[in-house]
Amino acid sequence: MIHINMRKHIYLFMLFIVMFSCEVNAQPYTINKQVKGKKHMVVTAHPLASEAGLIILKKGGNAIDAMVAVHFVLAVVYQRAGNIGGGGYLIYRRNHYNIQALDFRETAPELASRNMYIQQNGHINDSVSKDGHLASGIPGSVAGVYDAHKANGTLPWKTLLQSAISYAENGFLLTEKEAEELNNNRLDFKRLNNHQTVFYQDIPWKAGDKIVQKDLAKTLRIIQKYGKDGFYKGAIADLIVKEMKSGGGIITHKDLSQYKPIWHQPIEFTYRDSFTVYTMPPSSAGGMILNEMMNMSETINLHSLGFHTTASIHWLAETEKRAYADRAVYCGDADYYHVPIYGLTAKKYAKHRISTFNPTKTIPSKQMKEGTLQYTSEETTHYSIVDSYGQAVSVTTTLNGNYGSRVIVKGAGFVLNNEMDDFSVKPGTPNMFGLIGAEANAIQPGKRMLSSMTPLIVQKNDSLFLIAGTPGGATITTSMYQLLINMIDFNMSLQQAIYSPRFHHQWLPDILYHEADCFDTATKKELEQFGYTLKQRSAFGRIDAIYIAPDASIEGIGDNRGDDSASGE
């Protein structure tokens, strides 16, 4: 018997040993790249927040109860992108024929000025439009989530949070990624700040380790007792301006106080008649020259073209190139310049637009200047959510730059934003994602800087057919445009649309940027032939995605590119 039980003793301690190996050097979640369903879809960044947002819709909450839930919890696990300190955009489908969109797009304080970050010799000094206090815009997301919730949430604000507040309380485990990430950023984080924070230590993050984030714990404790108040008002409000003082920041108490999310009616575009997407209007310029390069490419039959095939990657090319130079110049908040929202949205206007295209070459981006208009009345995170009562979220938000300006609120825990870059800071040159901007982006108090997100919400036949979004600067609404040809006009599936290598020219600089395995060696070799620069990069963006077929299932899909996770049934 005593021989029996020691074997069995040895046999759990080497059970337990390779337990906890397995658990060390793997991901520390189970990564849900495709799930399919009956009732309601969450894809998201982080499989926590996914799980989270799946939890609110099995408590029979609706698509704005699980998007709170989900902002909250990747502010936590995705401290990146996911955010209390920036801002962003959501569409929202009450039903097929009510359809809101709202901007929390973060605003520049009172104190800002057009030359802030020009110096005495014409120069930018980027670093500060891009690094620490200064770079920092009035936040929006705490806003924008609590009054989506007040207007369409069905169960209690209290208990939204507290997922959310538990990861922060209790800790979570670091994805491989994550963990990369953080130490890609560790220094900054010492530099930066003047005090200790918990996304610093002195040995390298790795997958499997433990956060604990005490201080944004108190702060959700806060948000969840008093709303939005508790953090545009209060004692997180006076830690705010208290960290903006001490670093050389300039949003005050009037400036956090003074803060308003705005519901608009979205930008609403038919595509080969039966499809209507429904996406951002500014301070976004991602509707807009979505819109105008989806006009362009219904003037030809693409699917006749072939997929990435020469002809057809010329042909996207120019019209993205196009979209962008017109962002250049007519793009920027509309509350603030007059934006031609309606000239450059038509039809009319896309045909002449792609009247001087080259089948055979490119037109170099210096000879290409924005349109003539008739005037009439990159870090960000995506979500996306559908419920069981077809309502239906989708959400970009972002920091801007990885981690913002990598300026943690001392006592409150939270990453604050790097928007005030995505300014014109000098119109003419280009911002951190090396687009160009003019007057119409040119900053002012209480102003939106212009934005590339692209949330999108698409109907076929007034029926739900797609919620999509993603991060990536200035490839957001690229990557948009190729997601939407290669499921109409290619007949891609969801999977297949979003995994298929992404390509993005955005004008100036006049560089055919792609992924790897984008191109073969001939299309490659065709292209540079017909006057093109081509430039390998890193991968554009994560798609999060939800595919609503004709017979009511539902597919979430999560991009390769990341740590994306579906979670549904």
Ligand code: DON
Given for the second form:
Amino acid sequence: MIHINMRKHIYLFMLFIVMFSCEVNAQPYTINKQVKGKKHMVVTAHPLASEAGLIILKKGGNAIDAMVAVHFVLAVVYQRAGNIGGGGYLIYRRNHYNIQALDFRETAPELASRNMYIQQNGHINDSVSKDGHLASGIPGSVAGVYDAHKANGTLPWKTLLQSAISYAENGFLLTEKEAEELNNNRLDFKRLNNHQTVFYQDIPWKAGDKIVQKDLAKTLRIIQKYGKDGFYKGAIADLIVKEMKSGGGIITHKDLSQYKPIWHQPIEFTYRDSFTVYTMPPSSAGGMILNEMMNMSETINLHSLGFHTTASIHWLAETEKRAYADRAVYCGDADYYHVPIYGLTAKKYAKHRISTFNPTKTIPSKQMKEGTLQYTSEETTHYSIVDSYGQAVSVTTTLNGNYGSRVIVKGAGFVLNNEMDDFSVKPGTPNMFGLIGAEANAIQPGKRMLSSMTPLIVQKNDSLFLIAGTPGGATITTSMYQLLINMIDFNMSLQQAIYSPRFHHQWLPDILYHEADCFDTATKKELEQFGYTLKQRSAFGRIDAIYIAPDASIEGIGDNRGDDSASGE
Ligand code: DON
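Can you swap the form predicted on its own for the form predicted together with this ligand?
And the full complex, kicking off with our chain again.
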């Protein structure tokens, strides 16, 4: 009898443990890290967004239609970076000879001024450029997605917002990572908002909790009905301006109504003859800096150095340092400052820039200035889409930091960005990502703040080869650099290339950052002997990418560093 009772107790105890651990660790969705297909594919930071995009593709929509669905679903279910209150960049492949770039980066408000974050004592008030109402630029996302659809979409705008509206209206379940991020920011949601927001509750969030966002659903319905005017004019614009007034912000109706995305020719460059990379021109530095680093790497046989050997790490780190020193001095919004795009991306310049490379020693960053141009003439998210018509979309979008300014527009239910911190708020002083800037990236009304975002599309001999991008602040461009090098020079599969640990050097601070298990002990020792200071950091970004094989089969890979998930067939 005692024996049976004991067994019963043990059983109940075990059941309790199982139930408890299920509740704590419950992942409410299936996350597909690798999906193979033949028709179309969507890879995003959240399984619900990937599925929403796939549904549109299955209905016969093209990659731009799927982009609209994905972008708005991310704004609902991935609130820390998916957004309507932020901005981003699109690389769009209509066909192999028509590839375009759309800049829907935020702009500085008309009342912004060069020294707005500098106090009387000359020090920066850096909490103001990162937190709260003064940290926001004019959001570009709604106009960007709308203009992309107007020019290239095929399904009606209204249908494309339906999934997002229903997740906002009826709620969705939090993943473990989302619950954790909301908890990490809960005190800021309280401190920076003078109204009750759905992001804050008295008890911590846990995986499987449902979040309903009625105000956001209302906002999305207005955008569904009136398009971009529904956001930049009328009731939503009134709520944004009211929110600004209540918290000392400066965005006006005029700022909102004047916001315009800009279509550009992408930065286009070849690598080792058969690959052509299409990526973002300014206002992002990403494309130019990636181009400069790839140009330097093209001058040697990287493959022969071996993957993650001291020699290849040293080479890549030295190219990164040189390119980031150039970024700090030369890069800003090209509509406001003369950015020497041609000079920075010239193959001859790269050869000259890397000519000081010493194979057994790193040059201290203090001694490494920007090059002389002689040849003139932590939260973001990325999604990649390919459709069955051969069209492709590569979008990186952001609020800047996790949940941006942490200000939620009262009555409208969405988060505003803290992108103003991407300007060089005081020349020579590092921003949130430790990046230094200069005159080129000083604050000016209407100007776009410099970005590292590097969405890209790669063709191999004119056929679609890769669609990729990542979040990660300053590490975005070096993550894209190492992804391409891993695939092209070290012959890795897309999954290997993404999953391999990454490292990063941004010139200043003079530190070679790396992920866990990136270097073995002997390599670390050798790098230190070369003069590097090494520092381990948490994961760098989350690459969501699609590879198209020579037989036209498609592979979608979600980075193992997050909840990123692929959907396709
Ligand atoms: O535009 C940029 O470079 C930054 N605002 C990106 C921020 C970011 O990636 C944060 N995510 N991890």
